[in-house]
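The form predicted on its own is given below as one chain in structure tokens.
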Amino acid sequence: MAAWTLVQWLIAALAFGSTVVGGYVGYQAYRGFRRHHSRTMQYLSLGLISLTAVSFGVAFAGSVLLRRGYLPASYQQPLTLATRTFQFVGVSLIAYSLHRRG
């Protein structure tokens, strides 16, 4: 196995950050329902989770496996169509918080 170029281990780097952040600001959100039970908020977090922590650990995750042959390269597509359907349901639930009242 080749081993990994700068832009590779930026590439990662960049992801499992974008993951944690994400989850932290998704984390936060959650905080912000739980204590002003907002449903707007709960849409927002829930939005904002599936729209980053989730849908970037699925791919960092995927990609690490497909990378390291434990997952057969069959399953790049499903991964990526995963990874689509939760950025998908997050970017509609923050849509849906953002016009929904109360």
The other form holds:
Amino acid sequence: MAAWTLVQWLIAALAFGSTVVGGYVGYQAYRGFRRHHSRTMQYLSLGLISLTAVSFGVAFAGSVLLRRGYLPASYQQPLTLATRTFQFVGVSLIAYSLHRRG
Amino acid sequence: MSGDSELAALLDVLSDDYARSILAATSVRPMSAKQIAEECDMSGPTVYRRVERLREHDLVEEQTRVRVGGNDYNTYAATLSEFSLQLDEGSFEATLEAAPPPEFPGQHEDDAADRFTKMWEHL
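How about the form predicted together with its partner chain, since we already have the form predicted on its own?
First the chain shown before, then all remaining chains and molecules of the complex.
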């Protein structure tokens, strides 16, 4: 496998950072849901985790598997579709949590 | 409001420039004594003396901010929103209107999850 360029390292580091920070914010929302029995926070936490940790995780794991050849190149598009789907579900859950009360 | 001496004391507090500056500054947002000193260009002792007098008359409210690593500190917020004086049938009648200071939802919460919940639910 070819050595990674600086830009590739930066992309990977930022993707990992987004996963960690997004996961942290989602975790705080989840704690808010547990502490206050707030459905609003439940949807917010699910949305944040789907938008950040899950979609980045899928994209990152997928790109590693593709790069190493564990997955055929034809999986590229379905993986992108899956990533976009998690992002869409994430923002939709956040939008829903904004409008529901209690 | 009862008693001439109480009214006199209140007028005395409100006639003080420093005290009014503190009320004005803390009506915008709660501030620590240090922030008041900087904002109003006063010495620390001046701030403490005035804040103490304002508190005696319930014109400001003390709030404690808890910090995770200890070192809790106090902030002060003006509670006064209106002061009026009426002269009727030979006697003065003073009225104080107190308003709770405007708060950002969850600003007093120490825990990130509690603060987050209140912020989000109040959007």
